[in-house]
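In structure tokens, one chain follows: the form predicted alone.
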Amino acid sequence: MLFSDIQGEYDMVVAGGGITGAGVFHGAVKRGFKVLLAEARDFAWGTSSRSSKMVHGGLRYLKQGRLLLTRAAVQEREFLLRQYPGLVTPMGFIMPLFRHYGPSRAAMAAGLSIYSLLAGERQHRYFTQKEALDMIPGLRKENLLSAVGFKDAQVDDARLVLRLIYDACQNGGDAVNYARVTGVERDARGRVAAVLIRDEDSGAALEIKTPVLINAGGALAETLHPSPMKGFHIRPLRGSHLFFPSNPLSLDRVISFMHPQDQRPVFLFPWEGVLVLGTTDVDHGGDVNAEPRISKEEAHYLMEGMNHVLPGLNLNLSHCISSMAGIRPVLSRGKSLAASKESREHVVWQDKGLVTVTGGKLTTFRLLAHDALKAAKPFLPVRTPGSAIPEDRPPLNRISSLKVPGRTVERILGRYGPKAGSMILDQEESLLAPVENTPDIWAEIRHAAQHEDIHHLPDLMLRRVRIGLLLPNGGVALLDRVESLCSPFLSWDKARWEKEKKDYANLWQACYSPPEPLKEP
């Protein structure tokens, strides 16, 4: 959608196009409201494209005694697995258990028994020392007792956000990226009457009449609505990851382990054909408006933990393909509590039609949306829920005639929903081939340029598809072919294309390239 297409009046405006804003937008449109979602950068630009890609039941919260949060997360995980197959996929986890290090078998048994009870089925099993060594390549044998396996799930986080947004647009919602909500106008009673929005590309401004503004700005939420609770503010915490090639190591599950330095959980997991190591949890001292970058200290921390538990992998930073860092909007009363011990529960603030929702986690985004819409209800008109657009599932006989693996079809169905049919059936066969050794196909790149609001190359390379994370140098070597595919749909002249390619290469090098190792003292 173009900025110039924005209408003058809506039942609700949602500020923020991450998972929380997308969830609110999707939920409000389903309830029949006329809604505009406005994102200041690109959809999923922030935390929601930079997570650990896990849809999980919150096993760690059992240790903190938060049974209700764990139960809610388990229920949401099961819903998302049913609702978005091919996008949200089951994933096994395995955690090695050591003598004098990390959780004991008794502690894990107690926690996982509760976990299974909350899930309504057995979610775990135990492995002997020998089985653990066979299943986990390079695992440390010293002091190894056994291992425990359990169920959870995985997602392409950015594509989940985009699926929610574009499904809602199919049902009548409006969504625009690079459009910043800059202020709120109120009536004589102090209620929200309008919001001010600025086009970040052109500088043009609009005033939109609306009785409700949902502030889902993540780490920037307090710029629109400061916390009403004294001493309780957003604490930006950075979580970073490293990406490695999957070959020659073949991994079909997440390896979860406790870091020897601080006993925090760290994961090595397969995702989109690569291996991902993460995450960290440190205070982010930089500008939350700017692209975050993993620090050398974080990279050293992650490598130290992996090499302690998995010394036989012989991985080092020279093998790293790329890196990624994101900022979590965690609510805090200060820095007296260790970053990793801060609560991930969400809060909702309501101020006469201005509803702020922040905190929370990816898995429970629907609960955040529900609570935000509940807070907004007194200010909204009465509407009749809309009817859902049926999935455009391509005929099986036509799919079978294509030279496309079944897993690619399932993947496209999960990521594109109602638009999956045209994605698979209306493309040239050459565009159904994978992009290098990634799961992405060339048709997705052309589809994104034609239908998915691309303003700049990072939108395409880092979020619509993920080849900027999956390929060496961010896939810069492919940009000429990307240009040839996308030029018919993007109004960029040759000079603009050259600038976009240069800017993307510079951004990737500055914020997504493999970090340099710490220098020896």
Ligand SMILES: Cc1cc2nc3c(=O)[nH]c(=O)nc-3n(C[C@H](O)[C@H](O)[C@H](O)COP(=O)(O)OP(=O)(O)OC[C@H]3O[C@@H](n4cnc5c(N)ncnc54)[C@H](O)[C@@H]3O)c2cc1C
Contents of the next structure:
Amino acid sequence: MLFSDIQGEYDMVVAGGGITGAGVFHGAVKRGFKVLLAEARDFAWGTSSRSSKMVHGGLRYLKQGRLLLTRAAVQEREFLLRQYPGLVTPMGFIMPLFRHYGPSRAAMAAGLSIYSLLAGERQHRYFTQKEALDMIPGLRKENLLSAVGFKDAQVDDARLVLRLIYDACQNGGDAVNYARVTGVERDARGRVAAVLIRDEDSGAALEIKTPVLINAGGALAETLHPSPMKGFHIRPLRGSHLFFPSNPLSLDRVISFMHPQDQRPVFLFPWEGVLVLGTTDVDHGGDVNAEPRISKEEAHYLMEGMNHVLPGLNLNLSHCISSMAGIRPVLSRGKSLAASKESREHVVWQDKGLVTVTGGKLTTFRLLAHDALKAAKPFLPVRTPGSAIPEDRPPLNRISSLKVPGRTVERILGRYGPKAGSMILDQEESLLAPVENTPDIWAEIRHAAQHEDIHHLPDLMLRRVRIGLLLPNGGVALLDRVESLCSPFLSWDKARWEKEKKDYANLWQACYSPPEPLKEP
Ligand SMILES: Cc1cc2nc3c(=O)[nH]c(=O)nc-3n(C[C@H](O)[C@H](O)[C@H](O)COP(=O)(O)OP(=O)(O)OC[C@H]3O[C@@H](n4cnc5c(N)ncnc54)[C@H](O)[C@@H]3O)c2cc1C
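Having seen the form predicted alone, could you give me the form predicted in complex with the named molecule?
Time for the whole complex; same chain goes first.
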């Protein structure tokens, strides 16, 4: 919706359109509340489009003794696999085991047995040294003992956020991007009575009556509502990834290994037709309101880890096509603890109708939403869950008669849910072709321009579809075709298109381009 369309009162306003805000929004609409979600930038602009794309229990949390967090995450993973097939997909993991380095087989056996137990079925198996060498391209042979394989899942993080938001809108919720919540007004008893929202494009401001504001602002959450816990504040930790073309390698599973420098887990994984290497975990010194960028040191750290374990891959930074950095909002007592040892569990604090929820994981968004809504309950009116609008089920027989591979149909169903049918069936056949060497199809670009609140080109290229990460130069070479496809729906004149294209190319260069190699001292 547009900022100028916002009107009336709401039972609840949600500030922040990342996975946390989207989860709360979706959950609250399902429970029958009248809800407005306001996102200061674009939906999924923050960390929720910059994660490692894993829907996982988190073996590392088990190692830290956080059994409950792991159990909840494993249960959520199973739920999301059932609920969003084609969007959340099973993914195999393999971890080589070395003599004198990384976890021992006994330690992995203990962890994975608990992991399998929590999932209700055995989900791991061991491979001999020879099998490991056959399965993992370029793997170091020296001191290699064996490998262990296990199951988790993968997602397009930004599309999961968008799926939740647009499903909730379909059921009566209102969501607006480029609208920043700037404050709350309280009544005589100190309870939230209204929130103030600013249109980030025009500067227009609005006061919306509501008894509840859910603050899901991620790393920026303390701007609206400082932590009441003495000495505890959000510690913004940056995690970065590098993207490589998958050719000539074809990986069908995640390779997980311990970085030789600090024994942190690092992953090399296939995603959307490319290979992704990550992540780091460092204090983010920069402005949390600006787009982050990987540092040269992080890039060097990632390459060093990969080249130690997978020397035969012969990958270096000159092969890298793009990069991405995200900020993890972690509530911390300060910098006394190593970044990777900070708790990833979520926290909720509240003050008479203002409920802040932050931390946690993409995987566990429903648990965050549950806890936030529980904290808001005393301030909410009583509502009965509305009967969800029956899903406009895509006519599968018509879809299967199209000349589109089954995998593409599954992907589209997962990403667009009730809207998938119209998305594929109403398009010219030429738009059902993939965009270059990516799994995205041209029809998605047109659908986004038509229905998905595009304010600026990065919204389209980096979050509605992910070609800004998947193609060299952020897919700038395709922008003329994007323009001709989208201009009927975006009402941008020629000058605006030129500006958008230039701004996108500059942003990509500044924040998503491959890092320069470190200069030798
Ligand atoms: C490198 C990295 C890898 C990760 N990998 C995984 C993984 O593989 N699996 C997993 O489960 N988890 C992972 N996580 C964790 C997960 O990504 C985050 O926990 C999650 O994305 C946080 O979501 P969020 O909605 O709280 O924050 P964000 O996604 O940052 O969203 C907050 C939003 O609020 C908006 N906002 C801020 N202030 C206001 C305001 N005043 N008004 C309106 N809007 C506002 C911002 O613009 C932003 O879009 C990873 C995290 C990082 C950093």
